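First, one chain by itself in structure tokens, the form predicted alone.
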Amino acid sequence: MADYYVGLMSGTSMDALDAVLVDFATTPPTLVDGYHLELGSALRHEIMGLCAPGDNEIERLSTLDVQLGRLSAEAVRQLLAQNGVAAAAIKGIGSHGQTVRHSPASAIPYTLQIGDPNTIAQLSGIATVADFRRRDMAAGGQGAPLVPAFHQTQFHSPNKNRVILNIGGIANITILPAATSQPVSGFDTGPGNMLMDGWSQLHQNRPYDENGNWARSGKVVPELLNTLLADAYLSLPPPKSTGRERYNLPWLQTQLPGQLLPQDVQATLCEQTATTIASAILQYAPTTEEIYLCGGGACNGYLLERIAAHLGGRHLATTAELGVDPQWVEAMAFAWLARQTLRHLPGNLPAVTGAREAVILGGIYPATPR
């Protein structure tokens, strides 16, 4: 008998909402299907506007909260319709929500995701679990990354030391030792696609640099690269997490040493992402034998080439080699987290987030009986 859950994910790239249908009746869980809902440039612009202080924030946030909740429910409806599955067959939805602020290093740490789970539960007719990060922060953690616990379930090998590398707007790694006596760990390594996407939008009016072709056409600027690699976040020890609050276009423009060719800046940003990822793996997981990529950055061929160049011949591939399309891995994780919560089981890994203890994550928004 199927054990269906739905996962919803909208990451720091803010370009789309991913919905997946996952069957937990198998071990490891089976990805049944996914649905990709583009947010559109106008909505993306509105969401990005909430990532920094501005006028009329409460009204804008509240409106977008409901709007994203409605879109989330529509993504679930479309996903189930294309698979001929009734809402009544789904045990729960796990919704990450759209992060608009994340500040774990503040005097009073906080994080905020929008995409009203009340709206999702009401419109979908399915119990919804959301607001996963804040319980981990209440326990003294960073609130992120939360996907390593799922990576352990889905991708652990008893024979090989692995790293799962997610490259979204921010890049993060999960370190999966083959020996179960060693703890799983992980953290945000720094910028993933975020700065490259923003620079591409600014100079080419394109939301991303397809396959890294524009970066490939440029030349790395050593002075700029050294400045970017000197950023204080990169030298912090884990546990750590970061986001758009730190890495954004205004920040990048303060780092530029002068007038540079746009394609050279893009090449340098690509090299920054590749270097920081590889450095994190080599420093914190030096015995790694296999690295598997997921997230949008897994589609950037030039970025993958640059990461491989720094990793000394280690096996580098996408999670497709392990049977899971790299586009859907994070959304799958939130289906898993919803299942953990509804079964009253912890979802965080203290060794990853820095929390004082493992805790049950998220709030539950029950469905209305129909």
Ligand SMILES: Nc1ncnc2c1ncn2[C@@H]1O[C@H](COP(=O)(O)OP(=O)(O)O)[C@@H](O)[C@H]1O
The other form holds:
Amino acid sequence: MADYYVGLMSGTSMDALDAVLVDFATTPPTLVDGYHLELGSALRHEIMGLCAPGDNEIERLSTLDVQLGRLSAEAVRQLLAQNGVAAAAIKGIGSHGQTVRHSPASAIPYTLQIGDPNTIAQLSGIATVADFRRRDMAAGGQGAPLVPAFHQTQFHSPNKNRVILNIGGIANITILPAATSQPVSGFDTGPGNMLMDGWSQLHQNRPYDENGNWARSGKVVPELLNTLLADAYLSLPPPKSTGRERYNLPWLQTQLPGQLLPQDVQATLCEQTATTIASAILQYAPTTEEIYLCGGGACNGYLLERIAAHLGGRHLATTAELGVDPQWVEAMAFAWLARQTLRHLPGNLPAVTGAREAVILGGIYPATPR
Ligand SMILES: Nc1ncnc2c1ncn2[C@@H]1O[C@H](COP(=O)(O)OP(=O)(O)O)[C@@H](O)[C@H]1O
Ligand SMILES: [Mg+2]
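Target state, the form predicted in complex with the named molecule; input state, the form predicted alone:
Shown next: the complete complex, the earlier chain at its head.
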């Protein structure tokens, strides 16, 4: 009998809401199908507007919260319809929500994801788990990354030291030593696609640089690269996590040494992402033998080439080689996290987030019995 859960993810790129149907009756769990609901530029603009202080935030936030809840329920509806699966067959939805603030290092740490889970549970008729990050933070953690525990269940190898590398707006790694006596670890390495996306939107009017072709056409500017690599976040020891508060276009403008060709800036941003990822792996997981990529950055051929160039001969492939389409891995993790919560099991790894203990994550919004 199937053990179905739905995972919903919308990351810092704000490109789309990803919805996946996962069957946990198999080992490892099976990704049945996925559905992409594009957010569109108007909605992305509104969300982006809430990521920095502005006017009338409470009303804008509250409205967007419900709108994103409705969109989430719609993504679930489409996903289930396209698979002929009834809502009653789903044990739970794990909804990450859309991060509008993530501030783990402030005096009073906080993080905020929106996409009203009341609305999701009500419209879908399925128990919904949401707000996963704040419980980890309440236990003294960064609230991020939360995907490593899932990466461990899905991708651990008893023979090879692996790293799972997720390149979304921000890039994060999960270090999976073959020996189970060694702890799983992981952290946000720094920017993934976020600055490249922003620069591409500004100069090419395209939300991202297809396959990294524009970056490939430019030349790395050493002075800019050195400035970007001197950024203080990069040398912080883990646990650590970051977001759009730190890496954004206004910040990038302050880093530019003067007038540069836009394609040269793009090439340098791509090199920044590749270098920071590779340095993190070489510093914290030097015995890594295999690196598996997921997230939208796995579609950026030029970025992959640059990462490979820094990682000297280690096996580098996408998670497709391990049987999971790279674009759905993060959403799948939230289906897994919801299942943990509904079974009263913890979802965070204290060694990763820095929390004092493993805790049951999120709030449960039950379905109404019909
Ligand atoms: N064909 C492609 N070429 C280059 N980059 C791509 C491509 N497809 C997706 N991406 C990148 O992946 C991003 C979306 O990745 P995703 O894993 O959804 O990130 P997030 O979790 O931050 O939403 C896009 O914003 C873009 O930067
Ligand atoms: Mg996305």
